[in-house]
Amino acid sequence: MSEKSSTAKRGAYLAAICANKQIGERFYRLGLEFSGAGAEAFAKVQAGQFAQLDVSGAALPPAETIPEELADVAGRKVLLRRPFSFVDVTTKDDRTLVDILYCVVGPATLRMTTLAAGDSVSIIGPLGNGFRVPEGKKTALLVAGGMGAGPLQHLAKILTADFPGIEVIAFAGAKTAEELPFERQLDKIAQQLEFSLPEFAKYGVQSLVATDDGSAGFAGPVTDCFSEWLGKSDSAGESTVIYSCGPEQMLTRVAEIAKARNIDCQVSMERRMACGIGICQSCAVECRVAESNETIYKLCCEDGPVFDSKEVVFSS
């Protein structure tokens, strides 16, 4: 988690399914177990890295359980692997347990819901570059939108375990309370104490929730909640770092806030990835060239998915 790259060795591994728990209407938490070389590789991952899962062999769920809006696409063949970041990584003896958070949005994730304990899945990873912790930071602010909460939970675990001198505060947003990808119900008293999300509270991390419709926590976008909190806090400047993951529109606003307050900021970008290893060139991210008006294209899978927010040219 320092400025140096991860030492995890990328490869193709077979993982055993140890759990596949539904935590919301369309949210699931998939537990994977690696042994041997896979266990060694995934024990060293950085928060923000990802893996490519092959779910082409997974079965479809019963027709009557398929959401109506996915009925037409459910039968499509899944040819390409799908990228997923990690919500938790734990080593136990000679095994490594990895949890992945996913949302059912298409034929691949629909098939993932049928994976059960004892099944196995082919995985390529760990891939990409994750979040880094620059020297001298005393406060880390995590800003998540929707499914972006997954890698930031992993980051919260690492920060509190390996960097005890850094205070960590999380902000999580979604359109509605039902679209927050967390397992437990929000507790009103806990929200008032700023420990509203047990997934962060178990690491001793304060968390604030925002929903666009006001159904939980702050009423409005999480970026408004974050900006308002910053305006009342002394957590700004060189000793603070912002980490953000979520929709690009949200990342754009987080980057603007960071720039206005001169706070270091790292953002996890999302692109469609066919291969995940830099061959297909399908996941380009436009980036600025330092001390120049020129821009270049970097690959989200190889150079990212985590970038310095000052580097990224966000779409308007």
Second form
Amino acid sequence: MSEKSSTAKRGAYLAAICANKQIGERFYRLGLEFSGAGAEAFAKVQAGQFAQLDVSGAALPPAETIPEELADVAGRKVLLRRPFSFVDVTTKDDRTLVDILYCVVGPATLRMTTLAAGDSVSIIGPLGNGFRVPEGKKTALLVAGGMGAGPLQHLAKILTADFPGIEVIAFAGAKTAEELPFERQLDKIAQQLEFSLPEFAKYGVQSLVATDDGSAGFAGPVTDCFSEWLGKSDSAGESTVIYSCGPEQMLTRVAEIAKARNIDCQVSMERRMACGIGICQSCAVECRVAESNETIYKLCCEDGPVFDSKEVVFSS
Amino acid sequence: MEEKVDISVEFAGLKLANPVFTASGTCGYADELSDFMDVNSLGGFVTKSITLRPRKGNATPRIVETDSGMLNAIGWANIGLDAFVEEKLPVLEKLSCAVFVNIAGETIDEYVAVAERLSGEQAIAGLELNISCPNVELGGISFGTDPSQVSEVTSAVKKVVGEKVLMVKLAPAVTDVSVIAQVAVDAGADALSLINTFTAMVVDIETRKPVLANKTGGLSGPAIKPIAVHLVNKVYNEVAKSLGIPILGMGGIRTASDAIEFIIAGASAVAVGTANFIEPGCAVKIIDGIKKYCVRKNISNVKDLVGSLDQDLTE
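For the form predicted together with its partner chain instead of the form predicted on its own, what are the coordinates?
Next comes the full complex, and the chain you just saw is listed first.
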């Protein structure tokens, strides 16, 4: 997690499915259990790292349960693995339990919904570089858009466990209350402006919610909520670090806010990727070359997915 | 019985432990694969495309999945010849399998410059001439679809490669692939590799734009396998067999059965491509599967399988 810790060795492992719980209309939480070498590799995983799942062999759900907008793509044969980051990682005896938060968006995630306890899935990982904790930070601000809340929950857990001197505050946004990837308790508190999501509260982390349509928490983009909060806060720029994960448009805005206030900021980027292990060169992220006007393509899978926001040339 | 099966092959004068390669662009510069397989267990290894100068490659999205396949438009993103020689060759030098470097360029001079520099390198068994990449504005497929340019670039490179095996990688979407194959061999190709990807497009119907930033990309994966088997068989029958030119067959190989189809159709060796993205160690399983097939079929030498397609349908 910190810059001094070692990165786990990547490999191809088989994980047992121990849970696959629907937590919202489109959101699921998949529980995976590793033993042996896989348990060892995934025990040391950093928040923000990811793994490639092969779900091509999973069955489709019954036709009548397939959302209409996915009906056309549902039957497509899945070829490539799909990358996922982790919402939680725990170790128990000699096993490692890894939870993945996913949203049903296409043929692969549709198939994932039918995975059940007793099934197994092939996983390549852990991959990439996660969030880092620079020296001297006293405040960590987590800014999540939509599914970006997954790895930031994992980060909240690690920060509060391993860095007791750092105060952690989370901001989570989505278009609507329905699209916040949290368990359904939201309905009861949807009208409240300030509350703490249980997902973050369990680590003692205060959180603020924003929805574009105002159906939960702050009415407007999470970046406005964040910016407003920063304006009122007395956190010093140099002792603060921002961690963000979400749509690129949101990351672009977070990076601008961080730059204007001269705060360190790390963003988790997303790209279409085939291999995830640095071979296919698909997941290029345009990056500035220090002290020049030149840019180069780095790989989201190997150089990222977490990048320093100053380095990234955002595409939206 | 298994011990008695010989799956070693001779490929353009090279002695290979087995007929399985990994294909250019799907196995990096070898070190990337080492967490997943022993690269030395391969018969051969083909690096990603190397150009004279480093190339950034195309904008993203660079890939999109399709039914049983994928499109890529990477655009020869690579570290360039100098960095390749300095940083990657020392790794490749340690490999015991046959190493081919895939070389590419926008002009014939660029191909020649890269080939000339690499021809003296001990680590390299041969060069694969990429004249069939569909994803670059200049060079690539624009050479590979024109017989006179195939001839010109192949003979120009042949003059500078010395003892290295010169393998020419063919584009599949031409009027007659055998015409191109014949021209390449006449111009000095020691081996042929086929097929490269098919130029293809996926449209986003919401935006009415192509999904790929490059608009088009090369289709690979299981979707193209039957076409690839057919084209290998065609080139084997019409060009390679009579001239004793070996074919490195590829296109959608994921399993030993896939590989064996290509060998029966006329490939002396096969290359695993897109499957490396999904199962990075699958080449090892394929090697093992070929051996098991030979045992089951009482074939003592895999060479006997090459081009053994029984086309007599009267039985």
